[in-house]
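Taking the form predicted alone, here's one chain by itself in structure tokens.
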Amino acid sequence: MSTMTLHTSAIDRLCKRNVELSAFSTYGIGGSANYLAMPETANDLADLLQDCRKRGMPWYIFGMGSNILFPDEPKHDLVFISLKNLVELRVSGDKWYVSSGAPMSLLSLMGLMGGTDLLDFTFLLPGCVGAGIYMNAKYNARQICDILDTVYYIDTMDSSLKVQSITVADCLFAYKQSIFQQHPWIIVGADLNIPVSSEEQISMTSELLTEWKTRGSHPSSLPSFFSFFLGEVHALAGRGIETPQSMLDIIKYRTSKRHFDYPSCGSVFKNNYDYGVAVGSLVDQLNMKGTEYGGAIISPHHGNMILNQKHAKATDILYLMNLISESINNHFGFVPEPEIVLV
């Protein structure tokens, strides 16, 4: 009688079972996932995709769900994959690397600490760096395609699903659009065209992200999150690194704007810089802040955030977001296009 050897399947290896995905949006909303898998490792990740493709199982990517409305009601069979797990900063030959699950404000910690203001922009960016990239995530003058060299993916249509790697050239960058959101790619960490300041520097990055894995990951939360960077930068600050102003004017902003109060996903529509008017702008001319559905309203501080504030549903946000769409393109033209990515 021959003794057959079992393998445990990606899927199974990997997966959580019946997980409420309102933990891990920073809108609180989203209903119960058959599968959630949160891959640490490239090689874990192309595993659970092929066994997605064998099984015949569709699957749909995220990181830190910053950006993300997730459905009330998911689909049985969809395998939803979060990356902000796959956290990686480390010196590779002269130039820093980041996987794709690192939170864009880490960046911005370690630039202070290596005495650059070339990240500061990314200070209180809540979402993480594959997304950033993805989406060309940007703050004020300021882009992720600023910092970037090279960046590594894979490709879902290689049968292989090898990481493979793109100058930051060939990536069609503009605002808030690269050429990922034209193909089936996974980014999984980039290259950044920042220089490596000193041991120091690379010493405390690490202590930085060993202090994020143990209790800033979790849960996909606004207040967390806020609270975990503005600890660390009066953590540096009391060793002598200074908070530049850049940063805190950031800080002044977004607390003036009430940006971490509730569950969020910031900014729900882009601009129309053609239009020339900010959205938000546009929803206070209309007097539409304050308007409320079931349990989400228009923030009344930011005409171009919807908040969740008392246990809303999907269907609540996106009752207010075809308000405020039809509204603008009523009043003003145009139909906003939407930021917030619809699961």
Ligand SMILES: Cc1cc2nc3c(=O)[nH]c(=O)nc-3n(C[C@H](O)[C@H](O)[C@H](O)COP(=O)(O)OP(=O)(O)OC[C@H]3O[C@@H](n4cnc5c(N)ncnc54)[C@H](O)[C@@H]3O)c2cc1C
Given for the second form:
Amino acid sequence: MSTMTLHTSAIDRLCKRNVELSAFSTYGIGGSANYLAMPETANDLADLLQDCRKRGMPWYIFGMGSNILFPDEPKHDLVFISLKNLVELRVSGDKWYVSSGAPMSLLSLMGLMGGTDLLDFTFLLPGCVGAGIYMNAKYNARQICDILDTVYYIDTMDSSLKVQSITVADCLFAYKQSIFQQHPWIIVGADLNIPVSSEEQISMTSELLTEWKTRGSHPSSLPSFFSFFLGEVHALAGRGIETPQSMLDIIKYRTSKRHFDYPSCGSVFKNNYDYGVAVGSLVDQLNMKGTEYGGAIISPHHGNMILNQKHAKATDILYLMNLISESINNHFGFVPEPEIVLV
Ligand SMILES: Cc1cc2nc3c(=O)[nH]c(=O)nc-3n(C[C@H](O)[C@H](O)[C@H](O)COP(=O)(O)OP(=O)(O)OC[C@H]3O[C@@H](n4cnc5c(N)ncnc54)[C@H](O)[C@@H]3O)c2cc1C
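Given the form predicted alone above, what does the protein look like in the form predicted together with this ligand?
What follows is the entire complex, opening with the chain shown before.
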């Protein structure tokens, strides 16, 4: 190691300066960040956190930015850390270890190559595995917690910042909830409870992950995410691995709801299961679909999605969120809980 490397702080070594956050969110929204890092290893991540602590600088951890509304004017000393380059896939014994930055959608193709349908629900689910665990991402009745065995994380209150583990039973998973939302813990990866089927499955999945890192993951754009995974599923079909009906149904559902046509962050509010009617249907009943403000619009196709139609600002999205929230409260008597994370 050179003297230069020894004396360069992790922030100086790993952060890019003056980066537009809009390229790191599927909303295409966010102002210029003074510091942004994309560590490729858990060690680099821990070095960054130590350095932030030493210099008294706050940090913000995220993945693909498909559930985040970045501010138009980020705080000048905030260090943004995206884990989407923390992509590692290992098999030890009969278990898969997948690191936080791997795209959730990759898991569906891994399952397809291994002959199991247990991972189909992750197909075309935007975002990385780490955030999927943090949010307990779901599709229909299947949730990320269904496929986990052990989660590995860094407790940022622990001075050593060493990687610790927790079994799925202790993660307090519920609808869009996990223990990771209650503690300042950063997920670095997880063991899956999915069988490993063959050497070929392992090598094909690794190749796919490398492809994603080199040509798919940046910028965080929904059309390129969609075309990458659609292209890969077609390529597998060309090699004789047929696309199952469950995945064809997902393509049909997400394209019919126009999920990948405009920049968005998916559903803006969590559904209120006590009330029993989905937020999207309530917005529909209130005739609010298609309402515009600034560059933002409530999706004409899905009442719980607000799209960035024409260079929207974060403040435009927030305006429409407040409008929906107040209208639902006035007419149906409850304030919906935001699903997207406001930074
Ligand atoms: C078109 C569209 C459709 C969608 N459909 C669905 C759907 O069907 N079901 C569903 O559940 N979601 C859906 N989403 C939302 C999104 O896919 C999930 O919330 C996903 O888990 C977000 O992953 P991400 O990497 O983009 O997270 P980000 O948006 O980058 O981060 C989300 C949150 O996770 C935290 N976080 C990220 N990584 C870590 C980590 N390693 N450790 C600790 N905390 C972390 C961040 O601080 C932030 O609070 C959709 C989004 C879009 C744009």
